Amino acid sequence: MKKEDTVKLISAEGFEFVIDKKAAMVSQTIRNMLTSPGSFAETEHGEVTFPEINTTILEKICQYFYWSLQYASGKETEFHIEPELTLELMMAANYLHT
């Protein structure tokens, strides 16, 4: 896979998760970031750093992310939620428009 077909994202921590591309455009806002006119660093580099979202947090968005590709397609299967995560999850995905 081509690096202009992948997106990097990396935590609070600095862990980086590096996915396709298809998939980081599920959330709006990293859209919005990647594809914004000018010169902003997300645009030139395909990286995204996500200051105020934790590893745990920020794997869990791109397992939704490959989900929701997966569901769109019309494969139907669940997407299971740890109790302890969903409040920091819920947030993350209100600020990523997901």
Contents of the next structure:
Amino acid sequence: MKKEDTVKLISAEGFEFVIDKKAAMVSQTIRNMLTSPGSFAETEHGEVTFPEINTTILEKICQYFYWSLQYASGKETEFHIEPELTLELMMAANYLHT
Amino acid sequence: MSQPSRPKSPDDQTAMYIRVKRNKTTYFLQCVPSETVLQIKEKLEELIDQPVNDQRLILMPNREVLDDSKSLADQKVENDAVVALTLRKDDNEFEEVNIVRPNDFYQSREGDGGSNW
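The form predicted in complex with the partner chain, contrasted with the form predicted on its own above:
First the chain shown before, then all remaining chains and molecules of the complex.
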């Protein structure tokens, strides 16, 4: 895995999650940022900051991206969501088109 | 019944991932259970520019130091596992495990509001 193939997602509290671009592109919003021709600053540095998404939720979202890739390649497991995260996670998912 | 459109070879890179954590950063690494810890460190080297010899990986929450030559499966590193990364310091010793959790952070900021939405 090369650095160029990863993207860094930064939470409201400044925690960083380095994930595969392929995984990040599960999110339509991030995919647009990374692939649109009008070069976002995000695309050039491979960093996206989400000031509205807290760390716990952002980590859960990254886990979801990877779970989603596994699921697409045939591994049928459940994705566990703690009840107390549900609302914020849905709001973030809506924003990310995930 | 197998579905031909969904390949399930053991080399499938989506087989599992681990979360390597140090300070406020988490690296999600895709891997397969048969990979050795050394191979994981080589992947990390690409990302963090630290040679494999200066990396130590520790399986959480039991803090077992992982052996380079053994595979992930051998050392019970499973999908979604959290592994702490420590680096060699100038004095040649490895630093202590340091993983900052967002909850610790909230506590230290208690009283300044802190709502995100």
